[in-house]
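Given as structure tokens, the chain that follows is alone and in the form predicted on its own.
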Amino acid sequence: MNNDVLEVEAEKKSAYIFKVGDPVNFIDSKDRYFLALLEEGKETNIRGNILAHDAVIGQSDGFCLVSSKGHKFDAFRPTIVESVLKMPRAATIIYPKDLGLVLTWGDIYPGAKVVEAGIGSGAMAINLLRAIGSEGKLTSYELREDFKNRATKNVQIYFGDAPNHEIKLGDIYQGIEERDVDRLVLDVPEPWQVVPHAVEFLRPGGMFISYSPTIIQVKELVDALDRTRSFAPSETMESMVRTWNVSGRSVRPELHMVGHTGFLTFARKRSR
């Protein structure tokens, strides 16, 4: 094995230890998970159980920390839907499901120019930017700076350094800068207010995502879009996603599910 496979493996490696200021979920013999920051000397309170933030630190994902209440917590990295749950909000985020819809249905590839609109807590910038990878490029357009704020220090959070991510104050209904856009994917009340700007800014074949509360707006986006004579006939959908409770003889749907939660529309731009 050469010198340089080698410095790949130690830097895959060093990628499940974990380090001052990453996230880390502790879970519970009851499957409860708590998410917190790794400082040093810090410690966290959960229950009376206190977890040493040093005895994590420079250990690998998975590791089995015990409490000063001598009860075990697994310590493991936070999953990117475990991210988007519990991360800090300054507005609702749209849900793991649906952001599962638009990473597949929206095509949204490694090297994709991607144009964003509404970016809220950063939950959608976070799963754009681990799809299209550094060799792609972000831009979020939010109308408020305390969104801004929030969202630039969860993407900071839970996903590190993004050079390819810029987040510009601004009114998307007005036009945006960029233009040749492979995606444009947005979660704002007027979704149709963007429409004649998108068939100038997205390339041919370009992708048009939106995310809507009620059938209403989706309506009221659709005609725009058929008037446009620019998409393609768009399709709409929901998703409802259902967990199972397997526990010994216990195998029953659980109680609780999360059932509607938007509309997703979706419209490629014709070749004029």
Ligand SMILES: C[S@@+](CC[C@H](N)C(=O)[O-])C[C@H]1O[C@@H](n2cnc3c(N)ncnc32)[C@H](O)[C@@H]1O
Second form
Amino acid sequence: MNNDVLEVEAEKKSAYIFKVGDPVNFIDSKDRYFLALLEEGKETNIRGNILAHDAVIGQSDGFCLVSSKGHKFDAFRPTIVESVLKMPRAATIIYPKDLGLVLTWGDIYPGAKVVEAGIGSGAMAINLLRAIGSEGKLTSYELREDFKNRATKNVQIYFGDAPNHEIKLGDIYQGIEERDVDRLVLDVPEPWQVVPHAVEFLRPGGMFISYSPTIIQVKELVDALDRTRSFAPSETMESMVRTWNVSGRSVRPELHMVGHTGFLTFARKRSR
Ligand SMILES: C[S@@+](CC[C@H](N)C(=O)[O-])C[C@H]1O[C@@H](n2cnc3c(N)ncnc32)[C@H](O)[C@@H]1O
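Form predicted on its own already given; the form predicted together with the named molecule follows:
What follows is the entire complex, opening with the chain shown before.
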């Protein structure tokens, strides 16, 4: 191994060093996980197992620590899925299976100018921020100040500093200030109310993306999009994810699954 390789190896090892304020997942021998925020001098009590945060601060992702009862726990930096599922909620989040579809089918790309409403708990915002990168710009509209505050905290803790993210208190049904928007991502009860404004603020080739729990909402939205004649025919879909239990001779689908979350609609803005 030459020196360059050694340096890369050293960088890799120190890429995720836990520091004060970081979220950490403590995972026990039964694969149960417990999310905590690291604080100096703090302890997390998991069923009588005391875990000292000071033992984790300064250690690498994947560090194994021993509790006061002598049990081993893995300390993992939470994945984006674990973060959005476990972070404190203001409103119902868009589930990871649907978040993934928004990012891929919605073609959210590095550098994109994205507008979102409402931010709710911030699950969608965190995923959008990661996909657009530091060159992109995300503006989130939210009606409620308490939800704006919760989402601001969640983004700070579970994503980090985001100077390219602005949360505006406001009603997206009344229109927005942004223009030449690349992607619009909606999770609001009446997305069709945004259609007349979106004709003005989406750039040609931009995309209208909407998440709705009921098909009645989808129908009203698609009719509104079609009436404008400013959008190419839309696509609507839902996703179902079935996880499997693979353990010893028990190799079968999990007994419980999420039956329904919502529908996603995607429509490209025309230039005409
Ligand atoms: C289901 S939550 C969104 C959750 C969010 N997508 C997430 O993944 O965490 C819906 C949010 O939309 C907000 N909202 C509803 N109508 C709105 C409007 N007209 N303009 C802006 N925000 C709105 C609500 O206050 C609520 O926070």
